[in-house]
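Here we start with a single chain on its own, the form predicted alone, put down as structure tokens.
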Amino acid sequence: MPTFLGQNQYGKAENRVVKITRDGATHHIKDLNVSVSLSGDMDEVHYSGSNANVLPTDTTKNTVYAFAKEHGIESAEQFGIHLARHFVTSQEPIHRARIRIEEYAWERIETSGAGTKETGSDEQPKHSFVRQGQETRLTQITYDGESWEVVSGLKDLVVMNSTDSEFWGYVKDKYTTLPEAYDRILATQVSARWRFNWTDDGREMPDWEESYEQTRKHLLQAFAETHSLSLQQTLFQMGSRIIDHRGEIDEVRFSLPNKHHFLVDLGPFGLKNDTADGAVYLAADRPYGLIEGTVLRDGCEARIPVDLSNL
């Protein structure tokens, strides 16, 4: 039986680059895991083995660094623009290229002094970071020659609200066990993803920085500011705020899991838990109720993957 190529693609995964930007003595980080992807005319590689059209991957891994000397690191995006607008342009047959950056995010350590023999001046030194240890910044970047799709995002962000969420009315059948809930815990871990309508060079392109730190903020306050009656409403007010203040987005889509608290029953030991001065939970990590769904702009189509691992 006959067989023939379908979808293939090559690169280099997870380079893992970190750019130090030295302004006197203040130094700057961006700290950045890149993967390259290349897609185009690669039929006979696989079919005899001929390297004739093949960029080696070794060679996109040295061109992710040295990228990053010459040009720097602006943003995750506008170095991943760099990056495939490079692939596609400098290789003939390189049609699309596709880079995944996640970003690591570092804060700046503040010393109790006013500075040392080295920096010979009063100004605290400004070289020393410890690593946050909040969400990592995510952003995918296609381009095929022509148009451009930008998917950021971010994942690990943990979140919690300790009242103004309840669950009750729910469907219930012979297996229902779980009592409604008129005040509870809602906490979550989030992944979302949110595509750019930037899809050309025609365009000006978002300021990448304050979109990521906006579109963070405003789902960080739908999430605070809703009284949550299901995770699936709070999910919907946060992708909607996100579309309703950055004009820049037309699509959110999020995976949450649903970090459950339970009380404890401290009855055998004579405590009464749940009281006016607080109450103790057992934080449960599996098994977790997921919850999943993407928030768009009207008039717009979904194009973010419905799983967000194969993004």
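Structure of the form predicted in complex with another copy of the chain (previous: the form predicted alone):
For this one, just the chain is written down, with no partner chains and no other molecules.
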């Protein structure tokens, strides 16, 4: 045979699991999209079609739902760790498990204070939610039976500074027509991944929920507080701020589309469009600048793959 098999992995993707827990009349919700990917001793299923080593993807789906009941969902990271450990330790041919999870956040609906109809009591219903719809929280757990890699992050967090952004002093070649800008809008849709330095069961895990809230906060603050001469500079500030404040994180990678807001030329209509005085912008779709980069803690090696998008 003049060909052979390279890296391969398989599993059930996008298992949409919702777990409701009740604390009296107060309910809590965890809403996840879980994708399982397994690899190991899988040559034969590719070469001959023998499934003797194959745990069906349908079984991996069942396991996700059963584990949500048996172990609960303390955090996406903790849930992914339970799953990854299970697949690697319970199935001999499986040597490596990667669990990817998207998490959708919900907030409570503030009610009118009239109580539920049945009870007429003052107690507010605590089982009503509206989906936040802002960023999607992400995590990826990889386990090979010996050590762990946890990479968390987010996508689709859209942010804008309406000033404090400039762009000038760049290279000009024969194809350059862009005028320099000293007061522009800077907007992007953040896709970020950060890698934890927790890798082995002997060490205490980070508080995954607290870590996410704090990392997100530092990311947003660095975006807001950086007077930006380039989106690359803002990227580096966001990554550095996270690593400075969060000892559990060693590496951050960003993919930042520059969501262009072009100052509209209103001259033909006898209007000035000064930024200082209520400017009007065209929010463009395509093309867009795409700025991608990794920020690392001193002494650490990069392990997050380069491509967070396929464009």
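Residue numbers count along the first chain shown, from 1. A quick note: this is a predicted structure, and the numbers were derived from the prediction, not measured. Rigid core (definition): largest C-alpha set, two forms, superposition within 1.5 Å.
In this overlay on the rigid core, G247 has a C-alpha that sits less than 2 Å away from its partner position between these two forms.
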